[in-house]
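Just the one chain here, the form predicted on its own, laid out as structure tokens.
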Amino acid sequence: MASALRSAILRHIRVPVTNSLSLSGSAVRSMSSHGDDHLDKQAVIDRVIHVVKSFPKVDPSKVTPDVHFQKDLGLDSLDTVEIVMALEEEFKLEIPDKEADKIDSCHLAIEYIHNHPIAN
């Protein structure tokens, strides 16, 4: 069920999302500290946050790296689901409906993007 649901917005709706943070006018792109181009994990914190305060039905002062979607801001699981895309984009990945389905908080966010290996 929420796998068709997930497809059909997919066909039909766009969230906006900035394509990097910025500081004073210079993109940042944080790296982890081993070498690889993995990101690190306050950069994911900070990029996860930002994108759920982006989003038009959110107080952006509710939100917190352990915020839950549905529980503490209110969101709907149609809500859910455009969060979940504009994450998709701006970490430029696909998550697959099976794991994009459980991903219901920041924390859960945050968890996938960081231990995703092509997370940008």
Second form
Amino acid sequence: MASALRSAILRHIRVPVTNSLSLSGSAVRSMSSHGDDHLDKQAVIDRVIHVVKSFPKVDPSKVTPDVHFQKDLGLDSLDTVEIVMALEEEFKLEIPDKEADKIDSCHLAIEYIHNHPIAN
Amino acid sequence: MASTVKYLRVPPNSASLEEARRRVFDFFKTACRSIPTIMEIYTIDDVVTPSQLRSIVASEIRKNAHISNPKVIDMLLFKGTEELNNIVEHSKQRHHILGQYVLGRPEITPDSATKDQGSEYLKNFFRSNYF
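For comparison with the form predicted on its own, provide the form predicted together with the partner chain.
Entire complex below, previous chain first.
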């Protein structure tokens, strides 16, 4: 009944169509459902810290966004690889070996993930 | 079922300890990436979490961390890859996985580690005939 009423009204009224999106003005695909290309940086930081804190060998109170895995947390290289794998699982990424070797601190991990276009 | 783990088709001799080390990390990463498949095949989602499985794999690798001969490391990697292939191809069964890798680890099954094993007399009895 409401739809009949609506169509009856619309037949007699001109409703102006407002074009709120000007395609020439916005460079980003505004209709795209892909969402933001990059995750929110603070969300990335929080999730990375959460992953590092859940690592059983890590003392959660020492974890900061700048902590170095081997120097500050006292982990060895195998633990570093394990943390990188845990981050891969968390963000559903697959990090190539060359990049993964460079990640040895929280700061680098956050930067890499934040700049990765597919990180979820 | 096709093997999802690529065999380490590399020359059997690592040139140096550094190269062997690199191969160990590659093996570890391959194992970690197969963990979701393993959890699905053997339906162990309610027993362990992926992060615990990662720690288990790491501790197995760490048991041989003291080895310094690259050829021995190659041999161990070959055995490890073979084991991983067996697991991923469903050649094993759930109780193999659980018995060999999950049970008996203090961080995963803490209750069995603290079970009372008996009195002092029994402990001595189990240890030897003469006490």
